[in-house]
Amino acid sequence: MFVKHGMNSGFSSLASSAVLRRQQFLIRSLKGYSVSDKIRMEAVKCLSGGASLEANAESVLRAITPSLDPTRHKGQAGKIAVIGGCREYTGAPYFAAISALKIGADLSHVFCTEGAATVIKSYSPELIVHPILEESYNISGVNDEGKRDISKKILSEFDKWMERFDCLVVGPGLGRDPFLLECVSKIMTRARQSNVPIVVDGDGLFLVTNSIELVSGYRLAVLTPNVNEYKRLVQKVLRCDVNDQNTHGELLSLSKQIGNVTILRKGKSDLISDGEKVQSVSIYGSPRRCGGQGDILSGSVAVFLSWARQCNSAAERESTISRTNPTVLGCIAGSALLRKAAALAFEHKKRSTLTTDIIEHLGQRYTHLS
């Protein structure tokens, strides 16, 4: 269901019953997920709070997922690149890149610093790792002209691969080194010139918040802020504090102000807006909030966004979906799948649930939709 923001939220009792039935179906769709009646009621209550904006996530997932066709060749199901990974942070880019593969992308690349490359490679042989990025500490003795040459070389190396990618994920484990961020800014600008979608998360949001022109007006960009990252964005762009009494209107205004960039505000209910409408994904996930789930989300959104763009035949989709921004569809699908996988992982591991457990359940939760 896609409802324009600003419409009267009052529903007839019949409409409310239909929404409630759909919400209960979504909860039941968590196969084998055994929770107490109290938790189930809380999940229904959470869904009901945003009934007028709740996306039909199951329909979106089914509509944009390509069939497994033996005539298709390697690469047609998606080629994703993650820009991130430095000597301090190696887990985040791995989580994003491997999640893309687990969902169904054919190829997943990671562009990182040399200090992170060997570690990331050791996590999985499935990833294609490019150690081309540089940090300031590595070039401390280089003058300004030398640094410009290094920056040009990094951009040239990335350009060799740019046209192969269906989507970039910028930010997981990127760090905040000034030289590294400057190089990534140039990569983002080049990706924008090449019309490649960009999902921005983690330290990529730090970069964008301080250089909003990198994404402003780019309709193929997606920002995925958590509560603190969203607060900084609002303060920077809208020049005010977050208004918890007008979450939907504020998100709509923020997206419009950045030129209709799609924003996925992470929270108890994930809110999504492209400046034209607001959508909510409130499927019950997991009470365990281990670090790394945002990285799974960014990798997932990248895959679903690329699939949504490939859906050229309106006959293969519901009419409402065929008219929806592919960045919004990617956010809805990525959010829904992560929540369902987190629910399954929590069922098995409870309080000891880790990000790697959730990743292992991505495919299991997705099998019935293939």
Ligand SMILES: Nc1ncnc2c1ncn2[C@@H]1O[C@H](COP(=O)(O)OP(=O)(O)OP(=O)(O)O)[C@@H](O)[C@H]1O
Given for the second form:
Amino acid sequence: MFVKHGMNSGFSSLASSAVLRRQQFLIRSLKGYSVSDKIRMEAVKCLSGGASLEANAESVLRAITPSLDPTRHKGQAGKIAVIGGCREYTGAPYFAAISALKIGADLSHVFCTEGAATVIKSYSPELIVHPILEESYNISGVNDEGKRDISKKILSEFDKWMERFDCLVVGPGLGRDPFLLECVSKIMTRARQSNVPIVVDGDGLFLVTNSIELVSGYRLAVLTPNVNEYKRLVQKVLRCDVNDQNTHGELLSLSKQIGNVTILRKGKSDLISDGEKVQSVSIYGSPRRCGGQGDILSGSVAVFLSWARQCNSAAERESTISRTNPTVLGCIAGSALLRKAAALAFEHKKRSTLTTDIIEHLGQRYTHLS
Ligand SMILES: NC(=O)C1=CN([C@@H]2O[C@H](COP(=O)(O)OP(=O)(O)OC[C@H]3O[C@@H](n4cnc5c(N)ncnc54)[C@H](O)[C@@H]3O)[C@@H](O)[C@H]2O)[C@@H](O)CC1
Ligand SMILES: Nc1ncnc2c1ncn2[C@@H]1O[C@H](COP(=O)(O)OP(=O)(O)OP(=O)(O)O)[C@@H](O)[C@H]1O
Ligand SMILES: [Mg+2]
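The form predicted in complex with the named molecule is what I need now, so please give it after the form predicted on its own.
Complete assembly follows, chain above in first position.
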């Protein structure tokens, strides 16, 4: 079976004092590190409220990961592009792009501003960096016609590459400059016309929340909101505040309202929905909440969803998995892998664990994923 029924379907409505006592015990257990991962997972499921379908992440990972076959050529394991990197942020696009390579993609590109490009290139010679984006401050003396020309040039530079990509990650460290975001909207529209999947994260979600039509109804779009980003999406799309008593129902409605795009709501448990059902990944990760873990996740989801789309022959896939939306499979695999890598990094580095430490553990998934 691909999914296992959670232990507490309809928990919120059935809560009795005995269940509440058990919950309180589990909350106390979570504070220490002596209890097993399994108990922590139970606790998280108990606390999530609503029917819980914990994804069998290990099966998903095994089913969608391509073999290291000597007949395969460079590029077949994935070509990913991250659109992000501006004056403020260079770490986020680097984390997303390098994570894609560490997981097993063959090529990882970054499209960013010129200033950010030099920095990102210096972090890693493995990344292919395109310094094509422009921010308003850099073109402040240019008139409207000049700006239109710059925008056209950016789009045509991107067009040269786009057909080669298996997935785009839009947003890590993108910033919120209006001119830059306008150009990125055009890039997203072009990618959508060419059926290239798009993972939207960070400032990409800021853009999409204000221009929901960019992804609305696009089944190859994945949104990966953190707590703030989710709140803004719910307020904009559902026109209400986040309701923690109805997490699953709310996520289903949000996804449906945006035309069944896949949403991965990050948090204590990661919740994933494409508007059909909600699945969770509650594997215990790390108590460190250092910045950059969401960036690892977006790069990882991009690779896994590309792999999930590739294995469309029934022989290659387990039956339930073959019927599951590849974007959902990508989210389950990405979330599980990040969480396990975070747990392994925390075992070694404890409170000093940083995003770069987690990236170093991305490759250990098969031996340690439980
Ligand atoms: N090392 C790095 O380069 C990192 C960069 N990051 C990037 O940082 C950017 C922001 O991500 P966060 O997760 O911090 O975003 P959040 O939305 O969680 O919050 C960011 C900040 O923006 C403010 N803010 C919220 N709504 C706003 C609005 N409507 N207009 C202007 N400001 C608003 C918040 O008060 C907060 O201080 C993203 O591009 C993200 O990818 C992060 O990924 C962390 C690591
Ligand atoms: N309270 C939590 N307990 C356990 N894991 C969590 C918790 N909150 C987030 N995570 C995990 O950390 C990962 C990143 O989520 P987070 O909310 O930090 O994203 P983010 O804010 O976008 O990160 P970034 O700093 O990269 O922008 C997610 O996969 C999620 O599973
Ligand atoms: Mg983020």
